[in-house]
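As structure tokens, one chain now follows by itself in the form predicted on its own.
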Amino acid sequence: MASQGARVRAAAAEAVDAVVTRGRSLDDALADGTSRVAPEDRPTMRMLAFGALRHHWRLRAWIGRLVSRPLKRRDSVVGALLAVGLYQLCDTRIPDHAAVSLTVDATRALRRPKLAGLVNACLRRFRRENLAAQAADDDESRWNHPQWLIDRLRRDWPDDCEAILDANNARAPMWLRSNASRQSAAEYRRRLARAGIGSGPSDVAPDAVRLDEPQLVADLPGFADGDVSVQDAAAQLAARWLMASVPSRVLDACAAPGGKSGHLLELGGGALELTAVDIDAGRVQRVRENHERLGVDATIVVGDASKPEEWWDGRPFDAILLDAPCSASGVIRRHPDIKLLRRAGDVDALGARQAAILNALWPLLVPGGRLLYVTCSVFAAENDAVVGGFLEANDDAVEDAVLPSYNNRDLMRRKACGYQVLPGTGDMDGFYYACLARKVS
């Protein structure tokens, strides 16, 4: 029988090998590995395979010159494994002598023993020529992007590209929101501190703590009572951003998991009438279960947001936050199955949708109302593009240029309307926000 290391390694594997081979989501392949490992064993399970995913292009560059005849498809799963293995000696504190060992016996766990000495010989001598030390010789396998996502990077953002693959590859920090209608941000802080956990604050999000090392939920102070929710710091500049107006009634669009709506109720109270909408029946549960956990309460309804007519009681909204679907080009550090889920042609077709989605939402704001158009994305076409085209072709559509606070200033990068947080900047994800008014005729 495997070792406990071995069956880590083992599980890692499959789930890489299923985002590359089916097109899975890590998240989704980690949950079925995770009945297989023991607890005290899941981070290392999850940090193997988002480190050979977030690694892809390189570890598999090594692997083709490694392996000198092409696996069989149904071995695909020891391509996996290989590249977890020359992850664990290229990029972690895992000594060689346990990261070879236990890799190799994972070719038992995995049910392919014939080829543990295949898994042997190729990292012994990974080590043994240095092949670490050898520069890529091409686009993808230095930057670990495929060549369509560095080369629209290239055109986004000619002056910033390196600079977002590089975030893009580092690994992100675990941020929390502290739930404000129960404690400030530094009050929590104080909570982390006597229970031994450091943190720190954000600059621009006022209810955000940046913890200095990722923990498990159920080690928060007050995460089950709804004390703090975990929240990147850049998502958390939606919620104050539309509450600034002081809305009674608001829709949140796209609303899943439901993040975004439960911070805007902890900042509304019980005077904010809020309906959140989403396409996805299980996603939306997701939502319920959110908002159960921080004792809020909202109208939540399972429905296609370009298709209003299908669930919208027709009462207008006094704000509407638009949580648009898209590529989340600016979270792949956070998941990196992104960079090889995704396809060249997924850009443009996402800012269809989105366009589709604003002009169908409009109607139902109020004059005098505002609309906060979000997403994860850095790409124009997602972005300030669709925003641009929307002013462009309806008249009774403003930008409010103006940002909810002045340190937002230093970190928002001001678009042709918008504006965007690249990631990485102030250690937060890469976020897009335009918040546009309708005029009183």
Contents of the next structure:
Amino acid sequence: MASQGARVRAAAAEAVDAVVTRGRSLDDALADGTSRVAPEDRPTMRMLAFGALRHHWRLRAWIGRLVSRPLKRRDSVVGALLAVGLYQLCDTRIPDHAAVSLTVDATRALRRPKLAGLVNACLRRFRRENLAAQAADDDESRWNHPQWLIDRLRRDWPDDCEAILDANNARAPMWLRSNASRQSAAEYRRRLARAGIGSGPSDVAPDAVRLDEPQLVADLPGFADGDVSVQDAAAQLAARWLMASVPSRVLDACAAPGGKSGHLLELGGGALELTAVDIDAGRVQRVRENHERLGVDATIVVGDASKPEEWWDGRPFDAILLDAPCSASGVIRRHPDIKLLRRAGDVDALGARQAAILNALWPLLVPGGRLLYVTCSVFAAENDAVVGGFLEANDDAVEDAVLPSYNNRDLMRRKACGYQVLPGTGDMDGFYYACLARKVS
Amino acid sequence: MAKLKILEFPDPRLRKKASPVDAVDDALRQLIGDMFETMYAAPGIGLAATQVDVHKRLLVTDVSPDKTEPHVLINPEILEKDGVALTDEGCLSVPGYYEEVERAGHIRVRFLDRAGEPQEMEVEGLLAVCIQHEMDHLEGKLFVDYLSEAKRQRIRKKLEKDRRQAAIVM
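Having seen the form predicted on its own, I'd like the form predicted together with its partner chain now, please.
Below is the entire complex, every chain and molecule, led by the chain shown above.
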């Protein structure tokens, strides 16, 4: 029987095409194709689709040089297949002859047999002319980001722009959060070692464990029982930060899929009264599943965080975690499709939405309470600009800039207000944090 | 070891029924080595002796991505089968064509291993599909036989045309 390699490449190309031409998210697009690919081949499908999107602009430039007549609109999936094919030739350990023959076969599996010759010719010419060795001639294909994103990073992070772009194009490690109510991170790492899984600690997040190699969650000791969750170390800073003041009534706004609220409950024990709000009923289901696995309990509400009058019971909160909807520009290394799905105009619209939610939630905080504003963005317009504008307009708000004692300050960039973790720093995703305290009048 | 030539549809030799292996000897083990080399080079996940023009009941498989799960099945017999698996199958003897085929999702199979020892194993998923696909070859059957007549003729004509063109180029 022939290898499933052609089917896998066809499925990867379909997912890439759905992102590029139909604006679908990569996770959704991969889920569509999963049923047609054998479980043992799914990691390869993911790897190829992620790679083709991570390197989209460079691959697109090469395809432009290799294909003399542009492909018809209805054959866009063959363009995506060419990207998958070229990605294998320039950045994987798949032998070139196998990559070429399976990609050509995939053209037929995609029911475009007439274009198999074109795919074959392009891939062979790419190797013969060694296009991979030629320097990129523009910003987009050099950095594999859209121009607007490069420009914005240059403006917001003039000294760090290239490091951020490189980090966005690197593969992200798999981070776990050890459940503090069950064991310490060091103890969990010993459990992993007994299962033959290598890992390391974090310099800033006490519960975080970084795996040497990604694993299936089913293979992680105690995963089904809630002893451990999958969460980037930067995302784990939030709950520890907010729980440092030992609040008893906490609001987690924009909570789905529930990683941070699970962490809050692990740290707070049974005494913590948590309300988790999210606008998306489907994603709220994920919060419930996560809490159930962890064996924790919260009041879960489907509602708009910017309209608390629709769901708030009128009792103030000691602490609020606002994990604001954002461009996700700090987690591009985990979601390369963000580079294609976001538009320049989105960032300003998101800034306005973030400010609206912050303004709406502030009155829910008890005087003396603290609100932690969090995004997984690196753009000032979504971070210090939002928080700075809020502080200026609200006399009863002040920044509490004291970092938790265990944090390694070198990894946190001080902004005009708040702190930024840049992607790749300490092997983490990019996150922004600002802790605001409400004055006692 | 040597790479062997794979027969291609509609070669009539693919229709011959294979006869049982009566001795697992060094000559057979040599053939097994050659079949693995041929299958890995293709690249394939399964190869029946019929496809390399040896009409004995013998097949090799490895569905892993990294050559870590080789299986040799001599004189295989399916003892039980159940469930349904729908897979886009392709065949090294029908290069470049992939069509959905329905087979049992789970099988129990008895066979002789490389040492000539009787074995039984229970398999599911892609390996179960692959073993059924290869065992069809031993009966002279191909996956295109599960498709409509029109589809099978289209594939046959296209492969014959490709071969004529290849002959002209050479």
